[in-house]
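Only one chain comes next, encoded as structure tokens, the form predicted on its own.
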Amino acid sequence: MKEHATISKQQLFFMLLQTHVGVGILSLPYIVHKESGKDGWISILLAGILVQAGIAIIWLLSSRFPNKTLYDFAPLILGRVLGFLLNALYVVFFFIVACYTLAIFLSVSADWVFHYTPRSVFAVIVIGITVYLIKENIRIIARFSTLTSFLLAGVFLLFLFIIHDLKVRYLLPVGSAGGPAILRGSEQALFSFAGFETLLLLFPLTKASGKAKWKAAAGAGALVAILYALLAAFSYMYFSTDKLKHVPEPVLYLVRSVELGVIERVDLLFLSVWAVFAITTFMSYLYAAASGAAHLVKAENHRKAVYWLAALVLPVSLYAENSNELERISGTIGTWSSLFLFVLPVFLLVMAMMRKKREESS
């Protein structure tokens, strides 16, 4: 592994953290509430536990091939043809998630801030910044993720200003939604935790022991689960159950109620921070898709693939024009995401164990 293409365990933690905290942070409480009501925060914690299991599976799989990414070891496990097809599926998945992330960013920006600015303008700006950063090696993205991760602390501090307005009774009685409803809510929350599957690509690029890599990935997933659960609990304690049914982006309305005196629109400040999270997630997924595309065509590096995919992202991300269309797309992606987050990694691990495939014997 070339020195310039590696990252540290700390950079792995922050990169996974930023990839996790994407566009779902705004509407997750509402999405989960539709299934499990005021017990949605429990659903999110359960989803976080399931994510930890997914991280462990990916870690076990990648540990068998410590110097190879998914795109390298999939053909070794399944054979050249099936491995190629699986890699192509992951490239498509990463690309679609990147497009969806950008589409959500454009939609929120247009609805909340820039009502009369064409979405294509912001799309070109975001894509241009992303291409500039990801056309080089992975360390550039890791440094950017590390640099911007301190903004998460600001999110936690911001919500301290509304504690006095929260009503704990809105969460009672705990568990009243019932087990099946809470489990359905966990299923809806899983897509918002997407990002840990990029460990399949980052594992061999990280200079650390296998145990340190697992700790970094598990720590990032746990921190995101706590953040999401707190945001959901705060939303449920601020809005009543009846009101929340009509608030598709409760986190933004929650922030809008904060009064800091010198800042009139705190929600605009929060959106500026959220934009960094959304763009970082978009960067990670577009890089993952470009790396896979370059591997499929046996290119020397991923730079040309970045340019081609960036050109395709623009029309695809502009396809959805309203929130209803985006919600429909989100449901479709969420349904298929479990396949790439859990099912395929488990399948690859089982096949690798059955066929006794390891990097040393491959």
Given for the second form:
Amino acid sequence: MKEHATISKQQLFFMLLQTHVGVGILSLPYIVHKESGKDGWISILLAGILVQAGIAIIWLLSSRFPNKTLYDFAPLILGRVLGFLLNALYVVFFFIVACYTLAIFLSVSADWVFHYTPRSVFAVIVIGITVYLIKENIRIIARFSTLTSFLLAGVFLLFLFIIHDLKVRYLLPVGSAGGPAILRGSEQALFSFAGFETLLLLFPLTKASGKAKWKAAAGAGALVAILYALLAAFSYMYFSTDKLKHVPEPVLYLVRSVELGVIERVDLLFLSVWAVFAITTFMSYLYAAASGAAHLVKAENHRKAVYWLAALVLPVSLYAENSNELERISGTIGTWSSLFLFVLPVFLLVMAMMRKKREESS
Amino acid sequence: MSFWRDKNGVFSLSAADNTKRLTEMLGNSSDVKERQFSFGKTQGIVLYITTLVDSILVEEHILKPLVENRSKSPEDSITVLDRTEAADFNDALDGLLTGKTLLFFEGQSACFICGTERTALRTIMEPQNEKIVRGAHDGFVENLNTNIFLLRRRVESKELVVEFMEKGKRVKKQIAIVYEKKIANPELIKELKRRMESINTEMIYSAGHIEQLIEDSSLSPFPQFLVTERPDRAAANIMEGRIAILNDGTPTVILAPTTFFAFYQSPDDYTSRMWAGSFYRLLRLLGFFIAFLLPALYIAVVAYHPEVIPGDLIVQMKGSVENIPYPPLVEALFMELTIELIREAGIRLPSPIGQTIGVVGGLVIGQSVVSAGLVSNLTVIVVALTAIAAYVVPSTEMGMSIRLIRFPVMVAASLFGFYGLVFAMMVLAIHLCKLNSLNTPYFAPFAPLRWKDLKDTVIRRSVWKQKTRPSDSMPLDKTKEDGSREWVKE
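Form predicted in complex with the partner chain structure, per the form predicted on its own context:
Following is the full complex, with the preceding chain placed first.
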């Protein structure tokens, strides 16, 4: 029996939100700043627009196969062998991103709070929690994502407390970095937007009209873009351009300066909440990889694949020891990700249109 | 014996044979009594268990009319309300055991069962464990019929359905399912009956026993069905499309399906004003967080993140914690277990001594443990606050669950600080997302999110604004309120 659990359009929205908002949130302003300076927030907005295009492509592709996931329709479009290969590639990609997310999570946690706790301890715990959730069907995962989305609102309320310290003149003159620099920044930002490619799996599992699905996905993408841009703008308005060069995790430092009166070192709380976002991203990717792997080996459900991949994640994510190495790996994944985020979906769409493949309406 | 077995189920023409057989089936128990009488020319025997019947009923409504020959036929003379004819010996035996009186006539192969049960009733009073300030003050008792009477009195509707079933292999106990047939979802009723049908236990001891046999996840720390001893609560839940399960022998009524938040609601919320109702809802939810989170938070802060505390407080806190030889986990565990001990001892002891224990436990231990330098002042404050918060839950079951969950969360916090808290809360949240109550999501209306149902969850909106029933019980009819405040124009 294949599982037929479906999610609602609201759940799609929140799941996408949780997949999007992940490890990148801490250092995104810094990464973009390296290329496009204080105009980084424009880069992020531009990247957001590009993401909208990516979502539209996947939506077009999915609406040709309303009840089939990527793993189902890729062989239909490309033939059995090529389709299998493509699916395997996607599984590997999802798996690598999952490992990368976990590795970043471990690295930041070690740098900021737990200097002496071995990484493997946290890795095992996180993987344990993840397996506990993602062995269930998509509906449970979506419920959990919805629940954790409440935290997001709380986090952004925090930023209200620093508004009086922001200096708008740090952003001026707008656009001074120049077009090419801003575009390069967008390229850097793009990987932080990774997450919408899970739509390849989520669209067919959503029970809503085609338009509603698109609205939910585009809404989540837009919300994330706006939040990211705000975050970057806040960072740039708080730290001047010169200072920002030395702050690889500006968001954490930004939160650190929040004074609530009741508690200090808000960054520690923020980091704990961020842990939830990182783990939910990890969960989404591992689920995507596991359901793909299960499909490749024609397993009945994804449960066994979850166990296997969970065992594999541990050594791979512990592979990168320090943050420099991680940054290098991040560059590589960033480059490759555009293939999976944009190139392959476009390719699939074009092929499907040329070969006039679509799901037979039965 | 062989003679009877051959003619199994058919009564003998001789009344004495019948009663003898039944007496033997009951192991010649000393309280099985028979009395002979004559109705005109017909001889007869009444058979009853003297400890179960109401002797006045037997005398006044069975024996007296029979002896006085009031009517032409003996059956018609009997004036008890409940009178049936037994189908076979088992039927007769069941009747005897529930306190009915059997009637045999010489020369008639039949057995009449007359309802003469004695009911030793506790008076209907407010349940001690679910008190409220305003509203009804009656409570369920140990008798099934009385409980159904209380429910029917409250929901005087032709749509209220009561279904009886008998469960128990060795000792049969009556269970009743009560629901509102135009609201309760038939799928859920079917599912509940499916689960009830498999009950194959020797004897049902209590409502908690049934609960464990039919709940969705028996390993979960959370109670998945709401239990109550309050008829008003049960009636309100029935009107929300839930199914009530009553059993003979306990004043506890099980309500299914339930959500997590139902445990945080009290009939008081609805009788008081909207603002007060909402405030106390929020307060109880705050209590929930304090009860399972505060000690863990304290441990995490003291052991890992003292920098979170504002500068002005840190000096005092350091002064309090510094001279304590034990790690915060040991401190907190020590105090928590002490409180649990006091609680448990307080329940068992007769009430005058119970108060003494409270004083000894609370004041003496609390005071001297600090001055002995075993536990810090702060820990005592934290633990006391936690203990109070755990008792604001209007349901005892949920209170106990929360007090238990607290311990693993404390251990997690002592291992990994804030991260430990986050991990523990994630596991808890995932568990709540997974958990079902009678196949409906337990953590609704938060997971899955149902905006419409939040109006009666975290807060309580005005009753006239609550136009729809909560959808977690999947009611057939969603409207519950329509334009009560659109007053007729003068």
